[in-house]
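Single chain ahead, written as structure tokens, the form predicted on its own.
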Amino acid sequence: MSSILAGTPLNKALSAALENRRRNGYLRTIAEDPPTEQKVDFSSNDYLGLSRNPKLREHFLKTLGKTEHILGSSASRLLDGNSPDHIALEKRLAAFYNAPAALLFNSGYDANVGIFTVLPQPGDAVIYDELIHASVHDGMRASRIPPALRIPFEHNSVEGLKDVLGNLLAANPPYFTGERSVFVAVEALYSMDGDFAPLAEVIRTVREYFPAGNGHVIVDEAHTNGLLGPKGRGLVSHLGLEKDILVRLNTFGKAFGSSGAVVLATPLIRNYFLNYARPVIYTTALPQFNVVSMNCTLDFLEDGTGEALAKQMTDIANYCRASLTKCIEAYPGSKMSLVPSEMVGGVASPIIPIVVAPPLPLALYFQSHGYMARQIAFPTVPRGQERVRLCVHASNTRKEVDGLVEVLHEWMKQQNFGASKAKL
């Protein structure tokens, strides 16, 4: 059967774009027939292992069995998709995170698009870390803020932030006098580099540069929610900065072992999003079983289970980073490196990127030996910074780490990087 696109300009354009990515090694695909054999997981964002935790599964199924409505919500929250369970969960989340109000979104992507599309008003500016998530960029592009007032600063550099803010104020006096707002967007933990934001310093800088109170910080806690802070409340709560952050985004698809997201803000901002944020207005609400799932994970966090699992994850992450460092240092000819990261609040970053070009051969070698690891290539990361990103979990063991590092040793030898100077 001939394609409806055959011979059309669109067919030519799409095919050329995909061929260009294939030729340069950047073509994205998904397996149509995913392998059924289980590989050791060093790839997913299931940092606490909760998505496969048998006790959480049992708790979820038991709770689900006592719930009257468990399937789809059938409509937008603003029509018939709202329920007492959605409202109760939002109130519980607001109390848990010590926030004035909470609003559920279907995903972290939807939430960021909603936030950055509608919250900045005409004439405002958005300053963002250069490694901010793609969803923030998509929100900014759809906003009323022109490109000249959407300004990046050097990743995790407070001095870089000060330079950008200083230049902005010098060229635009209304920002200093408080007539217009400036939003500073950061992530608590960056998914590609695995490093924590210097959040306290960012807030002090914003206060210093905007004494009129018109500087606002927005924090994406996607990779710290459930992992860091008291009972897994995140970096903001760990630092006690809940009252200093205008908007927090916490997602549930990573350490929480579920899906969905919540935006934590003031009641005024919540009401504004209900009226203007299209990802809330024009989408079907989270299904009831998703609401049950979030509540069950909250139960596990509140009883201390999450903190115990975060401690296990930290032990494995530190062991993995040390073992990988020793291996890479034994092959100086490889020119490979790990992106550095520090512990915060006694918790290590679960994300350990191995910078290697090209990354695909190493990722496939890991996979062929039973270890799931993925390449991260351009355009997700800058050219020259391609990597194999490892993510460790509370459920990983030191034996599994040892096996992963042994595979890396074997791959290094095959690349003729020189004989290892260190023993396993």
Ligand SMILES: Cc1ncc(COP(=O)(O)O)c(C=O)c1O
Contents of the next structure:
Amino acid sequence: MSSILAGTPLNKALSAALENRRRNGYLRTIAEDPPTEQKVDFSSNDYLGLSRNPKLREHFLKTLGKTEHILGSSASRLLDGNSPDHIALEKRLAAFYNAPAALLFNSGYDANVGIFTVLPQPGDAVIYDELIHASVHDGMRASRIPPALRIPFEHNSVEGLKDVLGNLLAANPPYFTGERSVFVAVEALYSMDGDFAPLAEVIRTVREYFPAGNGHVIVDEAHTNGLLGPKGRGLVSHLGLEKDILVRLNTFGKAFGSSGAVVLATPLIRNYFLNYARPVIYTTALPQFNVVSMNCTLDFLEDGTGEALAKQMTDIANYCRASLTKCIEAYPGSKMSLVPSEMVGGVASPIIPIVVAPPLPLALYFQSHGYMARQIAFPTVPRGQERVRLCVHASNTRKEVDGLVEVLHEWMKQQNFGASKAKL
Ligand SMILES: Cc1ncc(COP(=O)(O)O)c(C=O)c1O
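Can I have the other form now, the form predicted in complex with this ligand, not the form predicted on its own?
Up next: the whole complex, starting with the chain shown before.
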């Protein structure tokens, strides 16, 4: 049967675009027959191992059994999809994160699109870390902010931020007099480099440059939520900066082992989003089982289980980083390196990127030896910065790390990167 697209200009355009990606080596694919047996996970965002934690699963199933409505929420929050459970969860989240109000979104992607599409008003500017997540870009693109007022600054560089803010103020007096707002967007932990934002310095800088109070910081805690800070409340809570952040985004698909997101902000902003943020208005609300799942993870964080798992993950991350460093240093010809990262609040970054060009052969080598590690290629990261990104988890063991490093060692030898002096 011939395709409905056969012979059409659309067929030609889509095929040419994909062929272009394939030729340039960055065609994205997903397996149509994903393997049923799991490789050792050095890839997912399940940093605390909660998505497969048997105790959490048991707690979830028990709680689900006591819940009246467990399937679809049946409509948008603005129509029939709101429930006492959704409202109760938002109140619990606001109290947990020490925030004035909380609003659930179906995903972190939706939340960022909502925030950055509607919060900046005409004439406002958004200054963002150059490595900010794609969802922030999508929100800004749909916003009323012209491209000239969406300005990146050098990744994690406070000096870079100061340069951008200084230039903005010099060219636009309304930002200095406080007539227009400036939003500074950062992530607490960057998923591509695995490094933490210098959040306290960012806030100090914004205060200094906008004494009229019209500079606002927005923090995406996607990769720190559940992992860092007291009871896993994130970087903002670890630093005690709750009152200095205009909007916090905490997502539940990573260390939380669940799905969905919450935006923490003032009641006015919550109300504004309920009226204007299309990703919350024109979508079916999170299903009840998702609400139960978030509540169950919160139980695990509140009783200290999460902190114990974060400590376990940190031990493994430090061990993994040290073992990989030793291996890479033994092959100076490899020109490979680890992206550095520091510990914050006693927690290490679970993300350990190995910069290697090209990254695919090494990622496939790991996979063929039973270790799931993925390449991150252009355009997700700049050319020359391509990497195999390792993510460690509380559930990984030292034995698994030893196995992974052994495989790296073998691969280095095969590449003829020079005789190893490494003692693995
Ligand atoms: C920094 C950041 N923000 C937002 C998102 C989107 O979150 P979600 O997966 O819940 O849509 C992600 C994850 O992909 C992320 O890494």
